[in-house]
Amino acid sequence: MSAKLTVVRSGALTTVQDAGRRGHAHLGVPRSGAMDAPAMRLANRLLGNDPDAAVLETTLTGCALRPDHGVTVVAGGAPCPVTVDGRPVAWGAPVHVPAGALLNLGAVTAGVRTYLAIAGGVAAEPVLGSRSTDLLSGLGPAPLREGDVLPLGTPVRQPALPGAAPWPAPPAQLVLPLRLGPRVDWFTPAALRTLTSATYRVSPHSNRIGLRTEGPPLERESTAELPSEGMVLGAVQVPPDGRPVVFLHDHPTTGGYPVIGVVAEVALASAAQAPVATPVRFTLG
């Protein structure tokens, strides 16, 4: 019989995530998936899971769970205190949790999102080929609530694995490489200088849909209305207040505000771990 986890404390926001739903934007479905995919994959590899097996993504305050069978887990991504029945255990390395014990992930000490991988993966029902929670469309499992029961997959037997691995630290400053376009001509030359020279900060209104920024507004050359266009992961949209918004994994697939550029996907994992007020710089590249 496969193990199950009961949610004792759901935290500020805990969702099931994997590699996401690629190829469904034409249906209005964004990719979703783990915001810090490298952290998800490293945690899974330390358990012998498929790198893209479904995990739990917690936000800021962690979560607490109780397994009905003994399980092995890894907490990675944003560092946080981890305990089993109140006893401190390792973060970033495999830990055995006995049946009935309380696994608690505390508040992050840096970064934003901690990933809890469990041997065998979270076996939520797939929707359009993914187990990911999509906060925009509502597809996939709902965000965790106290009392929820999560099914787990069967652990795969693997050769001996390393007991730990190096984890990147959350960014002290977020540097986002930007490829200009497709609507760069809707902005003044002064706006482009501002975008690539000013320091913005992560807004408290940021979420899985987009990283919102606080800082100098970007002046538009054109004040015309733009018909809705397709949006991609990493698109930097500029709403009427002039402050750039970087679209993240639950972003809408269309939008009517001009996109001044697109951030390379490789940089978005750092964006997922940037707390409120983190300095943000945009660079051309």
Given for the second form:
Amino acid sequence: MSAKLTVVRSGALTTVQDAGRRGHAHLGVPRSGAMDAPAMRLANRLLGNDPDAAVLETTLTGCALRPDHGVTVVAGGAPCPVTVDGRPVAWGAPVHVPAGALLNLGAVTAGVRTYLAIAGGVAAEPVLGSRSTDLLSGLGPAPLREGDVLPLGTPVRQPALPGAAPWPAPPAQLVLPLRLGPRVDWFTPAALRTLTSATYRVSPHSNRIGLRTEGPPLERESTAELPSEGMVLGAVQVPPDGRPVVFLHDHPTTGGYPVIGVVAEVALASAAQAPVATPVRFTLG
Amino acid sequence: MTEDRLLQVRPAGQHALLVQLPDAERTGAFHAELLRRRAAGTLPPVAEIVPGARTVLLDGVPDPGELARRLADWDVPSRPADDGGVVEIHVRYDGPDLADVAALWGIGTGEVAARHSSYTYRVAFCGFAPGFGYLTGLPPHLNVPRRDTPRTRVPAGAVALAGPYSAVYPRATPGGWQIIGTMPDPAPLWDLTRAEPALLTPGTRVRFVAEDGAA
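The form predicted in complex with its partner chain, contrasted with the form predicted alone above:
Okay, now the whole complex, with that chain kicking things off.
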């Protein structure tokens, strides 16, 4: 008899995420998956879960859940107050939630996205090999709503990491190392200097599809229309307004604006935790 | 000069290459060759092979530099016009933009069905939504612009045109294409119960079959 979680408060945006779905981009299916993948994996490993077991990804305001059986959970990623029936419990370490108790993840105190891993993982129905919610194309489970009931998997009880784990602090400044290409030749030399010297800021229009920025526009050498082409995770696409957009996990698989460079995947976890107005620097490397 | 270089390989981050080709036909041929080599087990590991209009993205490549060097030696045979099966899509040519398209084509509204269904199309690439294929095959003089104002909702099954492309909307979305008809049962366009959920995968040939508008 597997446990279930009832959603008491869904928060601003809470989704189910795992490692995402790969191998279907040619059909127009985004990769999706946890935006701060290292946080998801660490939370899972602290429980002895498969590192890529499905977790909940919250956005800024947390969520509240009630299990129908006792469960063990870890909240990691963006720090936030965690309570069980109103009593403060540990963030970033395993916590037991008794049957019927209310687990609350409060608003983040830093960062953007808190990951809630549950022993056994969230057992939502996989779609194309993944349980991830894909907000661009609507694949996978819908974002949580109050009253939803989430099935949980059976805890596997693999050896868990010892309790004290180092969680990286959310970034005060986002430094995004990028490799130039594939369309760097569509931009003026001045645009390249601007990109690597100016300070941008995270735009409030950022989401799981892309980290939008505010800052000086990048001037194009060519005003030609780019025929649609495949886009990679971390691609820095420059739309007509000239402000770079870093493609994140729910990004469209093809696009028609030139990509000036690609941010290393390892840097995208910090992008997932950068609140609105965080300074952004692009560096070559 | 690069004019006789078929493949232009562009970097796309640490794990990907964007290969550009001179035109849609050779892009399709290169894509077909990639799939042939992957099936034969002679392609290095690639997680995603994503065709575009003039490009193929190779993503999830452990060593892009090595793959780029190997691509330089490739001989890409042209693709026979009749390779692979043909998917037939039944269409009621009853779209709201039928008269506009007829005017752009310089023919009567009643002639659009016969004209549009007289060609054999091919899925050049997918994007925009799962299972949304961009079909080439219309001759250049029949290319039409997008609508000035996109619709907030284009229904599933809408058969529509924009630029050189024809498409069938797998589900309702906003859209700016010129709608010329309706696929009466669009469910097969994207069906997650099938091993291959998309009906219109890149490279697939497509024929539109005009249905009588009177039901």
